[in-house]
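Encoded as structure tokens, the following chain is the form predicted alone, with no partner shown.
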Amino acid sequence: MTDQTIRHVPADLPGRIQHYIGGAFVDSVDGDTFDVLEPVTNDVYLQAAAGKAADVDLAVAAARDAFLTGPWPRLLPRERSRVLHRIADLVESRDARLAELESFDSGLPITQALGQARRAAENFRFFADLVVAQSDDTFKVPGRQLNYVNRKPIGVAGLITPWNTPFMLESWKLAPALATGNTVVLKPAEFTPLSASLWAGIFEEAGLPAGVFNLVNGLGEEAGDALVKHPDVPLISFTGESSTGQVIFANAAPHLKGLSMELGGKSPAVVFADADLDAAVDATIFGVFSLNGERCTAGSRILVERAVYEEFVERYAEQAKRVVVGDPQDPRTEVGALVHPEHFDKVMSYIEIGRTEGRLVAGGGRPEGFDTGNYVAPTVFADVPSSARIFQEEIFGPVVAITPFDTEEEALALANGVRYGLAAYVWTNDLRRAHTFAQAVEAGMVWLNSNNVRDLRTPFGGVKASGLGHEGGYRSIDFYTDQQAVHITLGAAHNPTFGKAEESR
């Protein structure tokens, strides 16, 4: 750990945020701001524009026109995918920007920032080259029919985004959103919206069309929830927590909108006696304290066979206490500081009850020498039964359960005794074991003897509490697309025949 000896501020940084509607920066229409504080001092840096259902009206009016008037939906695969690669270009050309900006709003390190900035590029390529490549199915009726399927933009997507990782998140929905034709209103999380700020920019020097992005700040309960309730918005796709997520799909039923939706997580990463003990350590380590244990797929439960149980636990809480809290602008952090005192907090009084639930062997506070911001030093729990709150509900920090198993019957029983179902990791050089307890285990994605690696081409969902739908690879471009099926007849028409009757007689 290091004590708060470098303190960087990015320069230029603005001192209010506006909303950006049908092409141009506009305030709120009641002139209502919010403030936005950064999390190293927890001090308010800037103000952003509060959008409420009058502010959502005029971005949906904006993208709805678009879509139905504007060039956008009517260009040809290949001419979007030009300008999504420009937008690329502008997004890796800008990253270190991006990520000085992202991790001083968000308190992510800087090295892990800059990571995230160069995925968002990365995702934007992906879907410029994907939809090119796209194929729909045809089929063919031998002699008589064929059948193909024309694929169509649906309209006004509704893009809600969470604070960790912003820019990244933000990327991953809004490539195969403008990538498939449709125009987009973004409402950002209300912690971190200076990097959304950046799109508008980007968006319109890489030459997309006023009105296809729209933007509106906000707070969730006013902004994200006049978006999902707007009856021009079709789709919505939102990642957050689960709570919300159950919010949102009863506020979008009467509409009967597309949902998509990427909630919380409480993954297992599970040990067994044979595994690569260096590798799995490392890489549980990773996984639960990278983005300041800010990640939905973090391995916040992890199950070790008791054979190397204790092993394990003393290696993992040495480790532990080494991993390297700091300011996040220096690139020698390893752990910044939590996005907002209300989640310090949060996280926070997880650690006192998980006191009273397990074993607390490295952290348990804040680190030395940090008595001020929304710093959590890496904490370790062991011998966590499965019945405590710390094993059962989603902490979103860097907070980790250890528990002891026996078998691999109890292994995976504890693996799937969570109401979440997102992701899961296994460690074993069994071949066997690890594909049946991957295809037993309750998670829409399963690393096995690997952290969390993700090909663009791959779905991304969960299962239970963590999710409805998938997105990644064709998955988003079924999600953003209506599928509409043609069927052509050939030659002479077979039909049956009906009210001829009195003809034959």
Ligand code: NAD
Given for the second form:
Amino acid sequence: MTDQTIRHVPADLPGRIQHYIGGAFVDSVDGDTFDVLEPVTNDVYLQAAAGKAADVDLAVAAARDAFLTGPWPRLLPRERSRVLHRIADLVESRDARLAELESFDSGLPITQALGQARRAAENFRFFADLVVAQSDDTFKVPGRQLNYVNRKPIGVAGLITPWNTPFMLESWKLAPALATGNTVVLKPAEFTPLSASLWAGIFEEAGLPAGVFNLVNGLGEEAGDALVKHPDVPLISFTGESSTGQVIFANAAPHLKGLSMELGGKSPAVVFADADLDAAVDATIFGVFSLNGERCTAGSRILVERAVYEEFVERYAEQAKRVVVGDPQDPRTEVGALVHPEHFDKVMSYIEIGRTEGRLVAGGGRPEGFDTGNYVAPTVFADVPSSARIFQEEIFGPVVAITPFDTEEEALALANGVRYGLAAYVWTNDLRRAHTFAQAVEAGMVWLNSNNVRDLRTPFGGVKASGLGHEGGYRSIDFYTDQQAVHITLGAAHNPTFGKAEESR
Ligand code: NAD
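For comparison with the form predicted alone, would you give the structure of this protein in the form predicted in complex with this ligand?
Time for the whole complex; same chain goes first.
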């Protein structure tokens, strides 16, 4: 634990946050605002404009106008790419300030918030490069036809994002949507609106034309809902809870919108007896306690082969007890404060449920000396049966369930025995088993003998209740563009002739 008396509050915090529509900061049409809390004291530290349908209408109109009449969709990829690289440069040059604000607003440890700010810059750089390198298919039918793909931006993209690593996750949608020539309306999470408000200044400085980026703050059921239901928003990229995804899916259905959904997870980390146990313990500790456990790809269920189970649990619990909980702004902190008291209560209620479902071997509530703020001690339950709620349900906090298994088949059944299918981590030195298990596990992404180390070219997304569609690399480009097929006849027109029956008789 770190010393809680060390309290760093960023200088020049804004007292209020507005929308950003058509290149200008504006209040809500009805003047409404909502409170934003900071997770260490749960004090209200700013007011954010509470957007409703009328504000979304204005933002969509600005984005639509920029799409239909502005330069952005018509620029060459290289020209857009230059702006995106400037955005990346600006984010990089401000990484410390971004991290400071993000950590203050979300409770993420400062060192991890810094990593996320740099990753946001990298997302822009990656898609800036990708659109320049982009090639599209051409198909020849020799002597007869030439067919090619004309890739086009779609229009106004609605981007709806969650509160975990907010700035980075926004960049994961903003960068490909903008790189491909769309205009956007971003609706960030209401728990953490601070870092999203910084995009406007960054984009202006980088030379993004007014109206291309629009931001509407507000509650999901109001601003988010209006965006999903807006007839002039043909595609929605959403990251958040699976239950919210279901609501959005239904609300988008009457409009037949393009949807990309990155949803919840309950990812297994499977440790076989032949694994490098040191590496597996380190990785599975990091895998669930990094980012406060508020991580969609967290390895929140650890399945361990019986032969090493007791040793693993003992070592794991000892190490979990040494994970440093502390003020998010303290560079020594490994687990900070959970984002919001509502979320804190949810995580704490799962810990109480866990006490009746498994054997508590570390943590189990507030860490000692942290009587206020949303602090949760890294919590480990062993001997958790697969029927347990803490095995089945996403907790999204620093809580892990450990379960033994005897055979590879049993491990696979346990790994697949939940409604989610986002990520899986497999620890074994048996090459055949690593690959057969990876290919059989129901997960969108698998890491073998590795933590969650992303390669931005690979598909990102989940199966089952964890998502719909994939983003990452060219899959993001595909989501944010129409691929129109254009066919040209070469030589003589090849026509079956209709309507000339009389003539030939
Ligand atoms: P959430 O679903 O509560 O909210 C996400 C966003 O949706 C917010 O901006 C919210 O305001 C908005 N929203 C809520 N109701 C809405 C509605 N009816 N219509 C339109 N928008 C609405 O999720 P959260 O609690 O902010 O985030 C945590 C969840 O996100 C976890 O389940 C986590 O696993 C998931 N997540 C998934 C990924 C991934 O890539 N798969 C990444 C990060 C987080």
